[in-house]
Amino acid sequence: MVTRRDFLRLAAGAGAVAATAPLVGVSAGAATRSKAAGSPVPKTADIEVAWWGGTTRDARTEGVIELFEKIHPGWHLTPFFSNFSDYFDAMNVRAAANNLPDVLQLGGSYVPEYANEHQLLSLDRYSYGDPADRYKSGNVIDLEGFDTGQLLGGTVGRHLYAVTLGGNMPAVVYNKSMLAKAGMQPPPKGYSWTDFANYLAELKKSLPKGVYPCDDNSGTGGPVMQVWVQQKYQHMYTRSGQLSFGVPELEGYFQYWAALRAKGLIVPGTLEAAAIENGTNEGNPLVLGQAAFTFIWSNYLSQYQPLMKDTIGMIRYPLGPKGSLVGDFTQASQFFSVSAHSKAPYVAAEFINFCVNNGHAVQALGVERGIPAAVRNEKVVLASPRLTASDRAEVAFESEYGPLTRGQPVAPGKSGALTTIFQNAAQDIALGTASVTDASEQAMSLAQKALS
């Protein structure tokens, strides 16, 4: 049995499927699911679909709401989109008005902070990973063959509440085409932390004026923390749900970027507020072309490509002292979930199912958002014509790493309110509004009470 790394390993050497592979879960297909499920199904109803992204994603979803509209004319999809900061501020509010909308794309940390404020609906009932329950009643969310790893993110007290739409993994994107005019390769396989600041300084000699040789990833881009920590713990988070390290370990990481910093090597404090405060991908740094190097997630080479003239590529994270542990991880990109109070959830069940199922849809959606769950649905991205070289760098990419990397433990339900609170600590050390001991020792505060 080929699985789901195989697959990915044999795709990235083999290029392009044939075009001429069948779509799965057309429209006449997940008719007859529909009618022989039992379950009563709406002739007409309205429901709202929520995202956040840059433009390329949004172009993409909106893409597959007109098909599934196409499919049942009954029905009809609001769109809510905006960036990832916006969203979860209007998701949030709406969450306290439990009017969330009927279908929500979420990260790995907010479903179960969601679940268990009792927002999300339990899709046990509209799901099935068993060919032999294809026609249970209700069942219209076809899991089977998907990856358990994103399976499992999407899951809270034995329940599933989120469906995985890709998986991803950390990655450095960087400019290809700046550090060819500058006369360098990218730093080497197996390079350290230590090894990157040293390139880094040595970058910055051929870079024009105004140009860092890398955005400040302290507290925003990918997961930098969490990878920084998991080198030297297991996991961030201990068994009950606490954070694992503690002051001088948070001092340690946040040091290292001052350091960065102070010698002109990652943008200044000022730039990079306003990449915060814009919260687009077209205001990323490497994206305006004012650094080489940016932490983020391998999916982002397909949204960054489009927006930029240079050509970008990937590496991996840079790894711990020798003999660390494996701080990297692959994961669930996003998920669709189903708000709790939903008027029309079995609607949005079948949504959900033709977003990560039907052909159309899956081809439509591409690699955007990670790489799909199910390798059959892999298949499908990889023979679309609409596949371009950055989403095939993509799947190389996890091919090659996503074997050395571990999986990704779903995180504590209040653990989303984190990330705010070391960006703020992480801003106010760029902006020079407080030392890096305060900002750590204030942030590692605020963090465990949030956790308790």
Contents of the next structure:
Amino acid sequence: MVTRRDFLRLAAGAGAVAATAPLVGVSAGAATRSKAAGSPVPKTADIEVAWWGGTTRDARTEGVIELFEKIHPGWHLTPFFSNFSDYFDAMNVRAAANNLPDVLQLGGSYVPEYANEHQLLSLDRYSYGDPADRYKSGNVIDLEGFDTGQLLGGTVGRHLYAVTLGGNMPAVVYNKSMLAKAGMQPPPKGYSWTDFANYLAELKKSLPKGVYPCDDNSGTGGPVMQVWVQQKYQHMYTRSGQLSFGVPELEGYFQYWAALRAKGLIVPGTLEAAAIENGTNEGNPLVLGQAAFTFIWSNYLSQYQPLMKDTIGMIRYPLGPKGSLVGDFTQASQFFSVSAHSKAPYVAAEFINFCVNNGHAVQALGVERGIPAAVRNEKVVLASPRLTASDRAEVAFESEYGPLTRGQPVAPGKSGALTTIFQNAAQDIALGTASVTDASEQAMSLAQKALS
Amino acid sequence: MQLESRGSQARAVRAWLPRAGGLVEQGPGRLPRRKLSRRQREALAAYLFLLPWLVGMVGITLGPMLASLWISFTRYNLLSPPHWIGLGNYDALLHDPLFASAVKVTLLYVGVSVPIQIGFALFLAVLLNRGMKALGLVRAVYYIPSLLGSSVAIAIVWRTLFGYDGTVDRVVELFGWHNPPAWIDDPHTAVYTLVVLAAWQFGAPMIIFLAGLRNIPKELYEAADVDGAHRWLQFRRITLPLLSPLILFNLVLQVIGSFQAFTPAYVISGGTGGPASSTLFYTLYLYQEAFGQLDMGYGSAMAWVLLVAIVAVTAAIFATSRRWVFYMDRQA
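Coords for the form predicted in complex with the partner chain, given the form predicted alone:
Now the full complex is given, and it begins with the chain already shown.
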């Protein structure tokens, strides 16, 4: 793990001084400012906290809100939650009205997108990385020991706009019980894409009718295409924010999936369509017992397991052919940010700090959003009596494979649209409404238009 | 300004001066009276009563419409100020394959669902008009789907019925249809499940047809009976012509409504317009572009194209109506 001091050096060197601003002289100014604005600690406050996710996340987060309200009797928190796709429709409209929730969960490209539109509050003056700064006025979010990469993921133009809620990485989740019944072991470490295709063909022979060896993740689930591309290219995006690969690469990727589909090794397009329309964890083909493998993120192990009777496990994504680059990466799975228009930014910052540092809160949230970004908090989670076997497996998985992955550069702000574009292309191919070549060409031109 | 206290001209001028303006010196106890004609007073009262509606019309409908016309010539993401790009959005529409697909899906939906809906409404209205016990109750029962039809709950029920391995599949399998289509999850059948859902909402046109049927003079049928015309002939020669104004009315309303259909496609496809864009209705694509991608300029351009298209189709229907709509009073 990178220490705080390493981070300072790295961040300063990279010219991306994230949470460091309060440490290098802004804090004095911050103190005067907060004094000028009156006491930063309001006796009463009413703030809104928003997130997307499944039912387990809702219950865990609401539990933390309750805890927080008990400790701060004058402060009231209103939760807002929905599934992923509806969430950003709502947030976009609220951003337009300068009315984002005080605390809001964000992921990946939405942080730079909203920060660049002046919708997010810079958390520089509310955070600190050195314990010596703990008692400086306004400093509430303790980022000591937080993973550098994850902090940078919440940084835009040298300012911290988002605090990581946990780290995750791509992972293939599989149904252990099904494999045991079929008398098979999961693919061995270091397996390749070709190995995986052969493995699925072998597995298909011993699976009951109606169960497919793998989910169709050509357009859904984890960042399969990104990992695939990154095994050949240094980055998915060029420095100017364009895609670094072309139509042939995309075609090759879709061809791989089309070959699996033709042999009946992945779920048919109509079943995948049902899963997409459902849009919840409960409707996922692996959770429903329709598929034995699925490409997703590591923190889904602890989201899927409570919904299933079968036991599930996790392996790393397949590797590229010999001589390929490492394609998978660790990242902050999601963040909490504060609205630039919040009337109680101090309370919002206190709540974020509570979520990422308070022992009870950290244990209540567990590893559902990923592994805590600081080792000290990971230890707190590991000591939790509520920790399940799958939670432990998730922590073990990341400590084993995390160090082997590459760092993740922040995706350009406009890349949010690409998920839909590639998902549509994948579905057109899966349902036979477009050929691999046509769908790849169309998706590429749409993607370039979206990024321009 | 000098004012005289006598003379009709002066009085007329004074009537338009403010009452409490302090401009006009008034004798004690003599308030100037507005001399408005009865017609003017009635018009004034009418506009006063219309004021709340006018405020709403201008503030909520006309104003935003004009604003959206302007936005359609800009690139605007809600967060930063709009940026004028002229006809850029309209030009992009021409080259957008998803736009073309959305137009195709919507035309298919309108073309299939409207005739089915109107035919069904007419059929049931004629059936219900034949006098039966508890007619009021039956009419209410048939109207219920129209109240529920565009609701989210029914769209979810539809998904359960017509989804992958859903209720409908289970039932048809019992009757020996193996490997039935996945309906909602199959791009070839998905839009037709929405057509069925629309056809099921025949309540409003049915009620209108029922009212129309009541208005057809009984004597016509009696005379036809005497002449020995059987029921089908009576329907074709009496009922249909006399109902034709209402058919026109329902047709126009349903066409406009169907062009704007949104909720069922949104809920059933989970907002995606899938599978493979087969339920990507025009309005759903507009919504995705405007609120999903925050491309308000593009969304506004789409909205204006839709408006023009609906006006054109409606005008076309009216143009043909001269040939097939029969107004009894004009004939007499």
